[in-house]
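For reference, the chain that follows is the form predicted on its own, supplied as structure tokens.
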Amino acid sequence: MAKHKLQRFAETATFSNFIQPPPYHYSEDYPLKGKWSKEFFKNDHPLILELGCGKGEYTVGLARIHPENNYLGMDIKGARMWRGAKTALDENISNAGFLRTHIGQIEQFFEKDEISGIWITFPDPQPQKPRTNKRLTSQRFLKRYEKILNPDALIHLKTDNAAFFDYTLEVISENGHKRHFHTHDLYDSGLENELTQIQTHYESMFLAEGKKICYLNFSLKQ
């Protein structure tokens, strides 16, 4: 496994749609910080992020629907990423990319006001209490969210995890952000597009275990 592993790392070096800062850029701004969709994807479209993007489904699926975005799946786990950055280039996506970084560093790499939307899709509910910090719909990541969105943006969180989802409904409440739309059970809500036509690799999982699949939409206070 850790052969393979370090076979993927050696291979995403050379892909051109993936992107591994050396560690010196953690403590400064990272020179396309700004300029993302001008100087990576060659274009001025709108530029949306996939948090913990893992395999990058949404990112590559979302690009393929999407010409008129950009797409930047964002982890730290490279070898996952390996596969979306490997799909997105044997079929030639060009608006779908990818960053391998830690996601306390983002506004490292983005300005105010580039980011057009963001996804977190089945992120780590990090259930221990003294971790809530550590969670993706924290205050404490939205406060670093707001320095990068766009006052339009949008926020989209899938999860299996009631409680998780729970508690991001508390901190958008407690916090004054606005809620678009939730619900507990996706797949009985009617909905039918992106949300379920793209599925990631744990929710295909959890789906065939019978799992509901939590999803909701919200803007932060601006």
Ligand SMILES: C[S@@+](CC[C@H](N)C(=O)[O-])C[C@H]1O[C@@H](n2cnc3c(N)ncnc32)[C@H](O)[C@@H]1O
Contents of the next structure:
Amino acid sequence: MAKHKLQRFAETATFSNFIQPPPYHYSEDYPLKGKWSKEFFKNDHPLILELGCGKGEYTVGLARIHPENNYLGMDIKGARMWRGAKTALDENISNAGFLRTHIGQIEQFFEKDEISGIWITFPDPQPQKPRTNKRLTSQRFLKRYEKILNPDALIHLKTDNAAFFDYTLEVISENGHKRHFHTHDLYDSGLENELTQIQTHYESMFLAEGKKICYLNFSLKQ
Ligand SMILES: C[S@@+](CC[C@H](N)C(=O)[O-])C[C@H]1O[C@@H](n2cnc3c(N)ncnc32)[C@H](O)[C@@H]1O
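The form predicted in complex with this ligand is what I want next, because the block you gave corresponds to the form predicted on its own; please supply it.
All chains and molecules follow, beginning with the one already shown.
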């Protein structure tokens, strides 16, 4: 492993806003389940997740804009997450945290109704058919989210991949979920808010390549 990655791993172990549970937790509920806001963020504010957060641009960016919410970025790649966690610590952003774990284990980390929103930012599109179940917007994953989301929660998706986006639209309509807003070209939609003002690392690369960015928000069938 590259030296800077090892250094970043070592540093994240010392970060107060960075949680990386040992693998044995994968077979049992994590102790903060149902208590993230009270015990980790020390308040009673709504908790919103960024899944596959990478460097955590949405976790940190939304936390800056919305001090009334708590934000937790989830990813498995700790060296990437280091960036967001370090920025949050340097800027004293106390409503942003990071959880390094597999998203497939999400129900072991959060209680029913504990989560008030999910952002899925430039997920791996997993284009091969046998990997459909690994897509973060597959019905298999949506069923997991259903177990932790409160009924009013919105799920936001940003992606450069039109095929993945159209697949997600199909999953939503086939399973009776409720689509609220979608665009195949976010930067031509006239929107000027956190959707366009916060850009992730991957998003910047896709924009530099001239790709269009798709955006969607939806809620799950009750
Ligand atoms: C294409 S990157 C996007 C990162 C970031 N959101 C961005 O836009 O720059 C996808 C991220 O999702 C993470 N990821 C994909 N599947 C995951 C899973 N099942 N559990 C945890 N992380 C996952 C990867 O580690 C990677 O950092």
